[in-house]
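Only one chain is included here, represented as structure tokens and corresponding to the form predicted on its own.
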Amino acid sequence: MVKEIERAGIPVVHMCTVTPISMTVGANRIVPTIAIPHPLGNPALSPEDEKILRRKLVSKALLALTTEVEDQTIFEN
């Protein structure tokens, strides 16, 4: 589905915990997340720290969304 949305001219960021799967499905912009049961959070953190973590992941995704890419790119830290 990611490839079809991109093909329509809409940039997409695929946020996932298992980046090889994203590579296999053809996602162009990939942002690694935390863990399979909690991709965008960590219940072991305090609410304040979890908010910081989530904001960092969303900020990274927004950066990826606005970055031109030619090939599949994983946006690490």
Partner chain sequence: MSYRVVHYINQFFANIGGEEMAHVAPELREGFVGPGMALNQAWKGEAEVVATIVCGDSYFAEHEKDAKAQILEWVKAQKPDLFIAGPAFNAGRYGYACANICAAVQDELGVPVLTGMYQENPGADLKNKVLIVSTANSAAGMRKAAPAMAKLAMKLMKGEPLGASCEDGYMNNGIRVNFFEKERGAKRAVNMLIKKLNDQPFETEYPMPSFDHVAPNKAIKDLSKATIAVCTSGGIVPKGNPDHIESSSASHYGEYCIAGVETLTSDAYETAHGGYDPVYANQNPNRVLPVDVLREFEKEGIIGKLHDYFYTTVGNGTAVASAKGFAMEYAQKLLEAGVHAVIMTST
Contents of the next structure:
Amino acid sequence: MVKEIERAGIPVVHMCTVTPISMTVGANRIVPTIAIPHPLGNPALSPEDEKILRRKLVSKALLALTTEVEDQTIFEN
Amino acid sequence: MKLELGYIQITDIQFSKESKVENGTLFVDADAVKAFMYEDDDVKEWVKSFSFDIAKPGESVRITPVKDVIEPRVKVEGPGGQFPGVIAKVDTVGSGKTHVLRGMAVVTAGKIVGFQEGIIDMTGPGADYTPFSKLFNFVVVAEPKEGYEDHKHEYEHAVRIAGLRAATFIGELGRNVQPDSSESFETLGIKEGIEKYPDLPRVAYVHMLQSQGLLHDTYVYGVDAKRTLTTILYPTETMDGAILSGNCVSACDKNTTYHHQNNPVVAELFAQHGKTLNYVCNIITNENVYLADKQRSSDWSAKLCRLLDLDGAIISQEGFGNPDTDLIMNTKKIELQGVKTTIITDEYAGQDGKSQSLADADPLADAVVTGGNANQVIILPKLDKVIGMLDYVDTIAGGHAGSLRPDGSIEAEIQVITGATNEMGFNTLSAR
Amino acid sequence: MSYRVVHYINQFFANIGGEEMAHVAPELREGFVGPGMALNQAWKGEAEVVATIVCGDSYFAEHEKDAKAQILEWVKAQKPDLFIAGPAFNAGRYGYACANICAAVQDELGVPVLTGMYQENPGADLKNKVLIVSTANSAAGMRKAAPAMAKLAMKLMKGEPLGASCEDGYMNNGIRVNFFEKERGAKRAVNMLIKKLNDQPFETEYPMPSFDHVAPNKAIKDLSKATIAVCTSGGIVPKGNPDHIESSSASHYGEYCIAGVETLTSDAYETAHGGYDPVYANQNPNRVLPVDVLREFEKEGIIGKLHDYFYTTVGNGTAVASAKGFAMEYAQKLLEAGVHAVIMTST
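Could you please show the structure of the form predicted in complex with its partner chain, as a counterpart to the form predicted on its own just displayed?
Whole complex next, starting from this chain.
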């Protein structure tokens, strides 16, 4: 799905937990997330800390969108 | 380790005031089964009521929503008991002698999460796709207490325990029955094995266990597999109830407890043991939702394959989607250790069969056995009787709005059928 | 009345000559010529070769456009129920001609087509487009190839569904078809492994695909002026799943307005996804679709605007081709709406 958006000419960042699948299917900007049932959250944290975590992850996605890449890139920490 | 299985062939099930096995007929006192299930506190807390039914091969009966299928057994000699760590104490099983009530199963049914349970048809086209249509099924339908929606984890646990307890109760009836036939299975120590079969290739079974969370868990000696590291088991431990299903992924490719008890890869490897190969052991590894876990678990599978000096491995998957990555990671890493692999999976190639079948791929996975395309559409005609309820047919994985048609027939993908595309290779279904 | 079949063969099988006669132009003959006899015999009167088109292999290769035009005209006039070509075995130009003329007849005239050749014949490159029976690599294989082709041809003429490629003898065309094997999967796996261990040839039941890649687009220069859309395959939908997106094998996607929505509450949103534990997403749908945070970033001026609509589907068991179709469709909507970048979340 990511690839079709990219093909349409819109830069896209894929936020997912299973980055190897994202690599195989051909996403170019990839941000690893927490876990499959809660990619952008962590129920073990307090609501405040969880929000901070989510802000961090989405910030990383925005960073990926503003970074030029030549090839498939995983934006680790 | 050596295990003898004594098979008591069951050819009929009847309700009765007295519970016993006589001349191949299982007589069950449903009230006694109910009382035995309710002895468990969790069952008492979450299950409002149980109802019971019997479904026989060829009858016009549909069972849905199906949670688990369990073969009743009883340990008659040697350490341990049925379902160690859950029902019996946690002693190591897999040796001594176990009686098996063959040709029948306990089926648990009722609503839990709705879309994660399956259908068993005892006749018609659907029956061809599920191995459980050929069994005499003692069906336990559970009804939750009010307010269970917010406690599905707990309710699933209660229904799982109830099913295992029902199977234990029935299995116990075979304790003093003379088996119709028996078979022995033995695995030697590593060194003994090499000495006995110096020229045979060393093969293990890498058994992937679904472990993704609510209704996606498998238990090993009572431990939730998602909290395990990849480890080694004697094959006979699996045959003796060490692994059981607490999960409901899509019905077609979830491994029920029955599948674990009768793991076909274990059976086929034992059939070749000492002839074309030396069946060394089982390696169990999980399919977790965290990437770090996937990496660690697959690293460990590969590491153990190397440590055991294997020549080959068969890898079986459970579920689909992101577990395809666990499968590919295992395969790739094991192949890179110089160990040849064959893998068993199933496909989601779309209703037209034109799509990519797996979510992940690698050229090193060059020997694949498939359990078929789960997206294939099937029409299941209306059957005379429903055990359970049809409320979930539209939302079950593989169903769609309108799956249940006004005339009572069902149009859905074979994904809805319990065990249809089993990834242990239980069935003959395949695809090209 | 029997089915009408037009057969295409080359100069060699028409007994005109070998390589030295490969230049001959197409020619229409009545009834069967050469291998058509074997087809007729196999059909036992149920179908019949009513006309045979003979063409030199070099002629077809060098004058493909003219040859096709002429042949299409002849085939059309015959009003056949099926067009069959070859078998070409391992003859490269003949195989190329068979596959390509079949493709033309199928596309232009809508007539069912069938050909046959050796799997390494260059013509087999079209196996995903044209149904090709797999044959031996030399004409010595005619005795097996002709009945196999005749049988499959009869299925096509009767409009019966195809079995799996290995059952019906055609080359795998990328369409997966279920069938029941003789042995169960575990036994097949053990047998396959034994062959692999002994360095004997074995055949995988599912050849691994190769994925295509798309070059990355340019990065966003100024985030504070960019409209960002958020999409998911994690199945987040308004409570009650109004569009009935399936829990697995989704047949459609959802488009939902979030203008003015500050955060996705558990009262208003949930997940329809059947492939993962839904408890966490249902408790707080922002864990899958981070509307709360994006709204904050919008207020703080970090991003220009959060797009008013989000697109959602269930990735679970959904065919790659369907997912691709959904994304192609909504990517156009996003483009038209002037969205600058997309955050896609997956579970």
